[in-house]
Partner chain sequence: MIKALHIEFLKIKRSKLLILATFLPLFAALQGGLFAVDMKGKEEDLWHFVYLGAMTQFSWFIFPLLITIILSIIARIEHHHDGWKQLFSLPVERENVYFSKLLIGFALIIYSVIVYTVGLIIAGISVGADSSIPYDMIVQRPFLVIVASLPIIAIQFYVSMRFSHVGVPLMVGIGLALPSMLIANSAKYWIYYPWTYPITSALTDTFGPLGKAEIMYTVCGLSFVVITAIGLIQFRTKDII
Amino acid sequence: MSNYLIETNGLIKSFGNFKAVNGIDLKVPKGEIYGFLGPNGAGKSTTIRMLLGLIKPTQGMVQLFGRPLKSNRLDILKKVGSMVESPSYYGHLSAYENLNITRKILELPKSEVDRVLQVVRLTEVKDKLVKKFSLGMKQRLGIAQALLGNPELLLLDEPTNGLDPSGIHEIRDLIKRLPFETGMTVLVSSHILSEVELIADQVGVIQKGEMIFQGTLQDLRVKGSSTLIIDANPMERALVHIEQMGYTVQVRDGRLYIPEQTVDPAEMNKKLVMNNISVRHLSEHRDTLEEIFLSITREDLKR
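Show me the one chain in the form predicted on its own?
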């Protein structure tokens, strides 16, 4: 049996002549948090809707729990919870009453409502009217609704959208806890890498409907570059000496930059000093994950 809880093959969704999703091969490992990243309009929500059977693929295969969604939809979706776009609720009812309506529809025991309220830490406000909730509390209530029935897979589409820093922190903390407390697999979509990098084990980057990267965060870091920055005196002699060592050097703002090359900073410092060159500054700049993310999405736009 596959180790992937979600697996797609050549997934395509066309709307007329426009391909919203174009040949995606998604692979989400069991028991992990998978960050599904991409700019707004990249095709994330369309993909999630196909994973839930809300819209049919134009072409390709969706497999959940090692079984094709097309022929096992009802059995599979009993094990899936989701929150797509804004959660739906009745503002004039309490949190408990809202969840209880869904519980009855799903024919679950009453204890389920108390369980999910505890998971999302809304127990103390369960009798408060939802219209008086903050946006962050409403998002947590939406996740609580998705957790009814204790699903093995949770799909969250932009769960921190529109939240203030406090609300983002609450949702982030909740998502991080789920695999450890329940063993479930979580796919969370976002257009903000800095948020996903704090919670995800694996990431997939989608751009213009195509998957342009998939792997671990460490795999993504490898796609970045590093630059050695040197301020030395005399600058001209340092430049000549470094070039004689076989390195390509750029001069900007009175400093020397050695880009995208394997350079040992300590060894470079030693060689310059031994040649009577004073090193006033030496540092290494490595691309952040956000810089790498922006770089690969910009590269894709140029294609």
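Given the form predicted on its own above, what does the protein look like in the form predicted in complex with its partner chain?
This part shows the chain on its own.
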């Protein structure tokens, strides 16, 4: 058995001729937080639905807890809490009654309902009908529902959708705590990297149904490039010198840009100064994770 709690092989889902998910190999290690990223329509929700057996893969295989989902669906789902896309709820019932239904299905003690209500701060409104809830409150209810019984695996599809900034913060903190406190494995999807950057150990980036990156955030950072920005006097001589050193240089707004190359800034400075060129400004710009994310998803778009 591998160490992956979620493992898919060549997962494909077609809607007619359109492949919403096209050959995804998802690998989520046990006890970690996995950020599942991709722009709108990339296929995140479709993938998560397949992980839950809500929709059947056109091809490929889903393994959870090292066992095929197809033949162990009920046993596996007992250990999985989830919220896919918008939260589902019974509007004519109260928050408490909604959670109580899930609690009964999972055969948990009544105290669990109170516990999760507390966790998402809905205790005060637990007897209110859910159709009268605000979007953020429904979202919290959905998360509470997913947390019932402390599942070993938690699948959250854009959990902070519709939450206010403090709510986003709160849920992020909550998710971050889970692996430490309960050993839970969490998969969180989002279309914004910064949303999961602070909590995820691993990320998977999908684009048009294909996985274009999977690994640690550190691995993702390496994919970024840095640019050296120089303002020197006289500019022409500096340009000639740098080009002689073998670098490509762009001139923009009266500054020199040396993109995507490994240049040692200190070394560069020394060389210019030694050639009697005065350096007024020298800085290195590293891509932020967000920029890396945007550039890899954009690159793929062009293909």
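Residue numbers count along the first chain shown, from 1. In this text, the rigid core denotes the largest set of C-alpha atoms whose superposition between the two forms falls within 1.5 Å. Since this is a predicted model, take the numbers as computed values, not measurements.
Two rigid parts rotate between these two forms; their hinge, judged among Asn150, Pro68, Lys128, Arg121, coincides with Asn150.
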